[in-house]
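Given as structure tokens, the chain that follows is alone and in the form predicted alone.
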Amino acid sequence: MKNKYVDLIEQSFEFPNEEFTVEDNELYWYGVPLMDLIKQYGTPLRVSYLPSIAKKIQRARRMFNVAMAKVDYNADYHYCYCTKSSHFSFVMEEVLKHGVHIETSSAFDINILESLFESGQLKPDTFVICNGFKRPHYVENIQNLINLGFENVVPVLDNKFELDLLLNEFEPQFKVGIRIASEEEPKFDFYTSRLGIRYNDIIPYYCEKIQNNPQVELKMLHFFINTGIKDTAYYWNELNKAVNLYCEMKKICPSLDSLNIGGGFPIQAHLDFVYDYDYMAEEIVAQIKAICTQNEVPEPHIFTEFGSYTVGESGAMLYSIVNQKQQNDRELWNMIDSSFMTTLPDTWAINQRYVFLAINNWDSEYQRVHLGGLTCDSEDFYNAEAHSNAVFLPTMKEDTEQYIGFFHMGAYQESLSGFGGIQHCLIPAPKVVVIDLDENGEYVTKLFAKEQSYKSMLKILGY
């Protein structure tokens, strides 16, 4: 009878795979022995594996370039990284190594770019796509970036008032984009996105405010689908509408040459995840090409804004099980040494699931458990995976440590949990370790941040 944890995983998924392997009953991630990390740094531990970022960038570029070659697409593809997914310096520095362009969301993003420019890591010909609702501080920082000599800053107008703010006491010529207020998914709480300018207003607005203004050049149309790039009638309908609007605009605006298809590729949230990335890239490019050909306008340069896709699969969160509680005849609770609400807030806020695996004891029998965090909040738990309404782990044995890992959680979790700030129930933020490869292809680790101290919390609280 195959009733060991390793049997459960191998029977349920294509396992081992390129990312996960098991040696001596312990899990390896991208070839990194996770138990060695735990022995060196302890838990809870947040890990970022930088080579994953490079791999994702290279894959997307290859897919879109191949797709363009197949249909003889006569324009370029530009990969942008959404800084809001992870602002950490080690992430930004890694993406910039690969010539990636940048998408920003708020004023302080620009301050980060200025710092990277001063250190020589950000080139002034990089496209900087400035999204988000623009308050005066954000506008001022955008203007400063243009004054620094950044020739490809493109503030994307989210509403009809932002252009006046950008023009106020500002003399240089600059490019702009216009964000289309797309329709939300039918099941969403409201019909039209709160972001952007509605379809029927875009052409009149261009004619009134931009067409005859020599200081401003319309460069880009931007549309964003909140649920990301998916093979659904909803997505293809919104893409079709956006491309047709581009064609209509191109006929009256020669400077318009770019379409930004915001909303990124999904990432793997469970081990049996299936998504045909190549097909989606090819279909997007083919549809844009066909609509432009039908309307007799040149194809636009395609910009994508990939945040979670870029950095999500580079992240892992490791915990130890500190205790097991039998709460009734059916429910076993394995208590972790941290909190889901403070380290993986999406599991609590939007019921997000992640790839979840035991780190050690793969040769033990398995049991169904619930996972509980350390806060006194009843919502601080994890008891189901994306593919199953259950969680299984090796059976707990006396005097044996059990460690677990959540993977592909490298996007948004630090910023949503308020990294370095006040955590729920004052549970400290965990250590952060960065993994990279040296010139010999061997992994090297670096401690980026220690576990948060009580002194830092008390200082924030005014003690």
Ligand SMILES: Cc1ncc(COP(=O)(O)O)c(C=O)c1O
Second form
Amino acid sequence: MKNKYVDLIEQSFEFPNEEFTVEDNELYWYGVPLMDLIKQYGTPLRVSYLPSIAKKIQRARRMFNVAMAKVDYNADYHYCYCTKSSHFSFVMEEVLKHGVHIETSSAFDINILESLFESGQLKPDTFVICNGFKRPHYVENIQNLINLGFENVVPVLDNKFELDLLLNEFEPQFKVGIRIASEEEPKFDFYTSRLGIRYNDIIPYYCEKIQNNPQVELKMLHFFINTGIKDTAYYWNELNKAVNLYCEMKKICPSLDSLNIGGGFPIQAHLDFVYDYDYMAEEIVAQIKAICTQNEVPEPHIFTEFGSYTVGESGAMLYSIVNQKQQNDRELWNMIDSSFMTTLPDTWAINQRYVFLAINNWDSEYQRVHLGGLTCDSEDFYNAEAHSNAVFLPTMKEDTEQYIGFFHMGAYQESLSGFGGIQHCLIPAPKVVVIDLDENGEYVTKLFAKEQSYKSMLKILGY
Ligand SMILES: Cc1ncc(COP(=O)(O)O)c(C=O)c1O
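Same protein, different condition: the form predicted alone was shown, now please give the form predicted together with this ligand.
Every chain and every other molecule in the complex is listed next, the one we just looked at coming first.
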């Protein structure tokens, strides 16, 4: 009878695959034996596999460039990394090695960029697309960056007041973008995004405030679809509206030469996830080209700001099961040695699911379980997968440790949980280990952060 955990996974998914393999009943991730990591560093353990980042950047560039070649597109593709998805220095340093441009969201982002500039890792010709609502500190930092010699800083105006703030007591000429307030998906709580300037106001605003101001040059239109880049009528409709507006504006604004389509390339949240990235890139590029041709307008440079797509699949969170609790005849709880709410906050906030696998004991029979976190919060659990309403793990045996992994969680989780800050029930932030490949292609690991200490938390709390 096929009732082992390995049978379940092999029957449910295309498994093994390029990323996940099993040897001697233990899981390997990108060729890294995870049990070795656990033996060396213990759990809970947050792992970052850097080579995945490079691969994603190269893949997107290839897809957009191929798509452009297919329709004879006469402008360039620019890959920006959206810093808010992970600000860790090892991520920023890795993306910059691959020559990406940067998208920022708030004042401190610019301080990070200054630090990377001082260490020689960020070049002053990098495009820095400054999104987000601009409070005075952010405005000042943007101005400082321009003064430092960054010639491609593009503050994207999120509202009609920001330009005046940027111009205040500031002499140099600079470029700007305008964010279009896109329509939300029909099932959303609102009709129009609160981010950006409404469609009908953009041209009058440009004519009134930018057209005759020699200090400012409008370079970019920006739109971002909250629900991501999807093959839906809604997405194509929004793209069409944005490109049509671009064409209309280009006729009165010769400096305008770029369209930023934001982030939103999805990532694999379960093993049978299917998404045709090549088709989407081709369709986006072809539609932009076709609309521009119809309007007799030269096609724009295309910018993307992929966050999850860049860094999501490089992250894993490993836990051990510390105990098993049978709470009634049907509900069996496997308790992890950390908290879902603090280490994977999206599981709680937006019901996000991740690729989830056992790390050892693949030859054991499987059982259905609920996974519980250590906080006292009744919401601190994980008991359904993206592809099913249940979670299965190898059956627990006495004196045998069980380890589990959540994969592709590399984006947003630390920013949302406030890594190293106060955590729910004071469950400490986990150890962080970074994996890279050496010149021989062998993996090497480095401890980036120890598990959070009680002292650091007490200090924040004023003790
Ligand atoms: C303006 C903007 N660009 C890019 C992104 C990145 O989105 P994703 O991580 O889905 O690629 C976001 C995410 O909120 C955003 O608001």
